[in-house]
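Encoded as C-alpha cells, the following chain is the form predicted on its own, with no partner shown.
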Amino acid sequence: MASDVQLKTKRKISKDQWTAIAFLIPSIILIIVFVYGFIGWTGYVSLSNYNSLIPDFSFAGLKNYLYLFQDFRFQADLRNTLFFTILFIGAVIVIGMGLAILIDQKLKGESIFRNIFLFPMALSFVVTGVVWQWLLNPSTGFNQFLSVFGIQPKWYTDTNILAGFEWGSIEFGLPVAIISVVIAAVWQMTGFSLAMYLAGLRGIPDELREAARMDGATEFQVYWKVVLPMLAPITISVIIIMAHISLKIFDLIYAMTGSGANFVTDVPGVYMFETTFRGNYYANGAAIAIIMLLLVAVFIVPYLWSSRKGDQ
C-alpha cells in the first residue's frame, strides 16, 4: 500500500513541470499548424489539378509529378542543383579548413582575418547575388582587369556544358555558368566552415599531436592522422548545413543570375516560385515544393536519426 502512494506521488507532476508545458504548448501548436499543417496542406495541393486560377482540388494522383520528370527546365534544374551541391560543399569545406589550419597557427592579427572571413555571413544572399552579378558581368567587374591579359570569360552567360552527354531531354553535364553561382555562394558560406573547424582545431589537446611528433610523424602525418579524423564530426556537419543550404538555394539566384539562357543556372526554388507565383500552376509549384522537401530530408532525416541514437 505505502509502495502505490510512492509510485503516485513520483508520478504527479510539479507546478515547475506544468508551467513548462504551458509555456511549451502554444509553440506546438503553432510548429503543428504552419509547418506540418502546410507541408501537408502542399502535398495536397501536388496531387490536385488546381493548375488555374480557379481553384480545382480534385485528385490527379502522381500526374503533376510525372510532368516534371519529363520537363526539360525540371531535369536542367536537377542537373544544376546536383553541380552546384557538390561544388560548393567541396569548396566550403577545403577553404574553411584550410584557412582554419593556417589561422589556428597562432598568426598575428588573428582576430582581424577571422572578422574578415566571417564578415560575408552578415550579408543576405540577395546583397551577395547584386554585388556578384556587377563582379563577373562579362562587361564589366573582373573583365575588365582579365581583358588585359586577352581572357574574356562569359562568366554566368555561358551556356556551354563540360562533358555533357544526352540524359532524357536535356545535356548532363557541368554548366559552366553554374561555376559563377558556385563562387558567390562559396565567398558568402566559408566563414561559417571557418568558424567550425576553427573551434574543433581549438578543442583538440595539443598533448596529441606532441605525442603524435614523438613517435616520429610529420606535420602531415600529424594533421592527416589525428587532427583531421577528430574533425569528422564537424565536417559532417558542415556538410549537411550546406547541402540544406544548397538544395533549396534561391535568393543567391534569383538576385545573380536568375535561371539564365538555357536554364543553365536554374534551380528547383526559381522554377517553383515562377510556376506557382507568376504561372498560376498552383499543383506543379506545390510538387516542385514536396520534391525539395524530399530532398532536404534526405540528408537531415539520416544525419537527425544518428545524433539520437548516439544521444542514447
The other form holds:
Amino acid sequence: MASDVQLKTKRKISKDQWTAIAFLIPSIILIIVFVYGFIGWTGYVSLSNYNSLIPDFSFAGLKNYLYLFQDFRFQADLRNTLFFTILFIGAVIVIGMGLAILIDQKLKGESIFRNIFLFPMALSFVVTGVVWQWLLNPSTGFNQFLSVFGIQPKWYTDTNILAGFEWGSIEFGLPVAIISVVIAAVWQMTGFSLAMYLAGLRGIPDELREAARMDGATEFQVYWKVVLPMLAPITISVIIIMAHISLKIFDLIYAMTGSGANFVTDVPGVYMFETTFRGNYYANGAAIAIIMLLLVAVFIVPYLWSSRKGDQ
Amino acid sequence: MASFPIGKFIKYFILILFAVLFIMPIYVIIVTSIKPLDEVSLENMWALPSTIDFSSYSEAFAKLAPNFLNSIYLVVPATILSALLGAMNGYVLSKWRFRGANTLFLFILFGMFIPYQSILIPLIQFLRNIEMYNTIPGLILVHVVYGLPITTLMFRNFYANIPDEMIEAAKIDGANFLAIFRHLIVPLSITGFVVVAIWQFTNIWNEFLFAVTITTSDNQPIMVALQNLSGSQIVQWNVQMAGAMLAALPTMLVYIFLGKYFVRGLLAGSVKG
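Same protein, the form predicted in complex with the partner chain this time rather than the form predicted on its own?
Below is the whole assembly, all chains and molecules, this chain first.
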C-alpha cells in the first residue's frame, strides 16, 4: 500500500515536471530567436557589404570593422566611452556610498533625503537629457548662477581635449564636454548605488562594529577595516551594472548633446543609430553593435558565470 | 550604532548640500513650466514666477497628448504580459528545478544586459515581415520579449523565499503543477507582481531606443515626442519644460506613491538571490 502511494506520487511528479518544462518553452524559443538568433544575424550583416538601402549580403570579411578602427568618429567614440565610463562609475560609487553612509547615521529626516536622492531614478534618460541640456547650456542655466563668480564654463560645447596627444587620427585625452554628460548621468543614476549600499549597510550586524570597537578600533578604522570590506561585493555589482549601462548609453546623449562638435560627446550607441537608421550603412552599424556587445560581454559574462557557481 | 566620526552638523551640511543639488533641476523645470511667456528670459530663469500660468502646459499637452495615449496603450499590455510570463518562468526555475536549470536561467538572463543595438537591425526586418513594424502591438511584442530576462529574474528571486515545504505539502494534497501555481504561488506573490509591474511600467514608459527606431510620427510613444519637441527651435523653453513634466508625470506619481516597491524592484533586479 505504502509503496503504491509512493509509485503514484513519483509518476505524478514526473508528469508535472514535463508541464513545468512546457511552461518554459515559449520563453526559451523567444529568447533563442530574439536574443541569440538576432545577434547572430547582426554578426552576419556586419560581415557583409550591406551599406545602402539595397540589401547586399555578399561577404565582406572584416572590412567594416577595419574601416571603423581607422574612422575618426569611431576612435573618438571609444575615447569618449572610456572617459565617460571611468568618471561616471567613479562618481556614482563615491557619491552613492558617501550619501548612503550619511543616511545610515540614524539622523532625523533620513527618509526625506533618501527619497530625494532616489527620485531621478524614476525619470527617463530623455527627460534628464532635455532638462540638463538647458541647465548646462553655456548661455542659460547654471552659468546664469556662476556669472556672479565670474566663471563661465562652456560645458558640453567645449571642444578642448585635456592632456591630449595625437593617437591614430584623434587627439587622445579627456574631452571636457563629456564632463557635462557625466554630471547628468550621475544625477540620474547615483540613487541606484545609494540604494544598493544602503541595503548593504543595513545588512552589516551591529555586533561586528561593536567587536571592532572593543578591540580598540577608532571610528574611522571601523569604517575602513570592517564596513568597507563588507561592502566590496556590492561595489563589484555596482561597477558591473554601471559599466554595462555606460557602454550602451544612447538616449541620454542623443537627447542632451548629440555627437557634439568634432564628436566630443559622441558614443558608439549614437553612431550606430545615426549610421544605420539615418545613413543606411547597415553593415557598419551592425559592426558597431557587435563591438558594443563584445565590450559589454567582457563585464557581464564573468559576472553571470560567477553567480552560477555561487548558486550551486 | 552606526556613527561615522564627524559632527552631526557636518553630516547634515553635506546631506542638505547634495539634496539642494539634486532638487535644483526639478525646481527649474517646475518654475519655468508655470511661468508666463514674457517671464521666460535668461535673466530671471531662477526667479519664481510673478503669477502662475498654465498656458505652457496646455500648449505642451496639445502637442503631446496623442503620444501620451500611445504610451498608455503600449505600457499597460506590455507590463501585464511580461509580468505573467516572468511569473511562470520564475516559478519553474525556482520550484521545479531540473538538471541544467541554472545554466538555462543564465542563458535567459544574458538577454537583459545586451546592448539592444545588437539585435535592432534583424528585429526591424522581422517586424516588417510580420507587418508589425510601426505599430503599437509591435512595440508591445518587443517589450514583452526583452522584458523576459528581468521579470524572470525578479520572480525567481521572489519565489526563492517561498519555502519548498509548502510546495511539497500541496503536492501531497494532490495538487498538480498548475493548481499549485494558481492557488498557492500567485496569491502569495501579489507583492512580487506589484514590484515587477512597477519596474516594467517605469522602464517601458521611459524607453527610447526601440520607440524611436520601430515607430514613426503618429505611432510614437511620449519619449520620442518629447525629444522631437526639445529638438525643435521654434518651441519655447517653458513649453519644453512643461512637456518634460508631462512625460515624467506617470513615473513620478508611481515613485511618490509606491516608491517602496520601486526600490525593491531596483534591488531585486541587481542582487542575485
